[in-house]
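The data below hold one chain only, encoded as structure tokens and taken in the form predicted alone.
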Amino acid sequence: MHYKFGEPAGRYIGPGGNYHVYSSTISDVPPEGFEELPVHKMAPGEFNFQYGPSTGGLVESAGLQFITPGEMINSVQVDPTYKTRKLKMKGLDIERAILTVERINGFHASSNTIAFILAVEEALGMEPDEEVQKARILQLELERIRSNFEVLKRMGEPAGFGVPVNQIGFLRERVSRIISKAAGHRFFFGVNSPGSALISNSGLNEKLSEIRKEFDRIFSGLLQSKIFLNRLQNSCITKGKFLTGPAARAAGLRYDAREDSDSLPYDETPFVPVVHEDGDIFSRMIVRGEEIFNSFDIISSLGTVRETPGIKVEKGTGEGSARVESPQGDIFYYVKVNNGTLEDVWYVTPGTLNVRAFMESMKGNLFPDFHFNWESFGIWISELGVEIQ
């Protein structure tokens, strides 16, 4: 395998399983520091202010209770429990299983079901060609482009933004539509299996570029809305070194599986890490912008992808794992294949070190803070609240 099970080696990507995960390696030895948060006392004059599950700003069901004198975050808690699902993979076939794996959130379902399947092809010695490795750049890429658009328009519903928040949604929309059709579904169902992608670019870059221009004209305006900016700059900091995706490179920490995986050749595409130093708000919004256009270079970077027809997997035997950047950051998947059957798989979600840093990063600041700073994160539930069986 790529990850071998042995000491801890390389930057930390998270939890799994009875695992931890880091760069290079497996190990049942979590990072120093990685310890629980430590539960907060409540001293005179606090209260317990539960939000969530279900209210308003919150599009995921998640339970939050806020420690609060008044205004002021003392502490808080994320509980993701309420959307826990356990999904059945283990004794199903490849083909079944990733019908599951695309459906943990839709949203990222590429992100989710190329890890996945670039395990099991390690698991049995299958080598994709290039087309079909160009064919999942090109997925998720355009899936990140849609999902920092909406990280972006949720950002600007709680200012009262209502027409940039509408305009970027339908750049949003657009982005769906392009994909439903150069994928067949506009969540990319269906789309993957071991050596194949269904998707091709005929057509596809001259409509980005219309995309590229409309978001460029829309994020400079939002730039110089200096109350706006107030609202994100210096709040909300965070630079731990628990820290995947836009955050982490937020926070100035060049972090990124497009750069420290070979699981897919990014060395051929114009792929530049986006780093920024202050790790508040605005340097997460800025990076997620700037990835945009990021990713419409490297899309454009392909030249002609063509759809790959699906091969027989063959009832092999092996282990294998792999590990790609998604949205929000590292997502890994391991394997365990005994004759064409999973016997054993688990994942990574960047939620975890993701809702970790959100916590830390309230204290000391401001409950009206609270949905600039969680959108910010781009935390998704629904990966959280998964038990595989």
Given for the second form:
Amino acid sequence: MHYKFGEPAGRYIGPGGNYHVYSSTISDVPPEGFEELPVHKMAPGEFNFQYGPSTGGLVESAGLQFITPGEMINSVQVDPTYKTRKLKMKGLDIERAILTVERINGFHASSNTIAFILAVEEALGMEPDEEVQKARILQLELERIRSNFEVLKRMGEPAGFGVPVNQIGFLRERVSRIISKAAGHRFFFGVNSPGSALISNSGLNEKLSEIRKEFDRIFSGLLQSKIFLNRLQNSCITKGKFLTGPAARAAGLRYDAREDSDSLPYDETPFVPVVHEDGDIFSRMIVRGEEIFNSFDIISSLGTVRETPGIKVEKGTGEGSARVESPQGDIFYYVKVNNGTLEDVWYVTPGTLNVRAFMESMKGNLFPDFHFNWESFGIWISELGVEIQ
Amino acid sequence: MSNFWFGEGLRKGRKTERFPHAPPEEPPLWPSVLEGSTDTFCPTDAIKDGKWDSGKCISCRLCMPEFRPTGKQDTFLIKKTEPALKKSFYLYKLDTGACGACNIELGTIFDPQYDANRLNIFITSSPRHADAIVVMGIQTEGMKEALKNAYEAMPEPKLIISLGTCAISGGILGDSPMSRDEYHIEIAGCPPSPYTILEAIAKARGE
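The structure above corresponds to the form predicted alone; please provide the structure of the form predicted in complex with its partner chain.
All chains and molecules follow, beginning with the one already shown.
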């Protein structure tokens, strides 16, 4: 297996199963300083209130417990367990397990499924061919564009910024339709299997270049909208080392699985990590926006991508792991396959580090900052609230 | 800058499609109505005795080529309507254990291509202001009470809408939060497309 069990080595990716995953190793040792966040003790004059699990301001069910003297948030605890799903995966064959993995986080289904399948391929000693790997990069970058559009749209909503919100929503739906045409399903369900990817990029680049042009104009407009930007700048700053994905890159950390994981051949594309320094909501927004342009560049560099039909997978035995960059950050899968059946499987979701960073960054800010900040991390509770059985 | 956004709003023109008063412009193949008659393997038993049950289908494509997608988007079932809600229909969404895809597609019906607001369909943040509850996802322990409380808090007349295969039948992941008999409207799909959701919700008012 490419990832070895041993001492911590490299940057911290997150907890998963009974382990802690680093960029080079899997260890049972947590990183120094990663102990539980200190619990806030109520001071005189403070009160707490529960937000969620079901309310209009949240796309998914989650419970948030705020402690405040009235305006400033002194503490927030996120409870992602309300909708914990117990998903049966151990003992399943690979084909059946993929159906579950796709639905761990439907909006980021390709990130989850591709990481899982890459781990399975390693376990079975399969060498994925170049065409299939290109098709996987295509999916991941389409998913990133759509997901970043969604984050930018939701960041505009609490500001009541109707025109850009609707225009970005329009572009996001156009990307969903492009995905539907290219892959048959708007969320990449039923597209991936070991050694295969049912997606082509025929006619896709012209449509994407129109979207790029439109987005360029909207994004430039957003960067000129001072009242909106003032809302985001210097708010909810996080610069800790336990960060992942766009939140890390917005805090000056060049963390990106497209650069430091060799699961996919991103070195053959014009991928460039987008890094900003300030660690505030604005930096997270600008990283998302600029990454959309880089994703367009990556997709247009892929050349022709053809559907690669399913192949017969031999029943094998082995261990495998893989890490890819989802729109939220690193996703890591570990699998142990025994005669074609999943004996063990666990994963690391970027949501764990993002929720922790969100809670830290909220302290000392105001409740009106909450929605901007929550959306800027792009957290998906569905990925956090899973018990694999 | 206010002039810029005002100008941008005008420059783009009307983007909303005529659906549901005209056919869908770009319907997806998966999910859509499946056609076929031969028995074949289905991991959720959506195909039995050569018949297809949209409420169990997860669009996995494992039934191909015996069953094929038609692109038809009417994968919904309306058992009860409320014509009193024609002029103002407020939905309260409740995620009992969804993967996120249904959540996104429900939100999409308010994007410019679909613009559900023009059909007097809105989202409310409180069940006390809701005319219908939209249940998404499988049953999870932690959300049982929230579902019960939200349902009880809604004023009459009220509709219960199941959105997606997980909510209708549990799909591939678990059990549904309510029995199929309890839903007034079933919107099938994994996840249902925005076309399906929009048409079903519009028709829930007897249109």
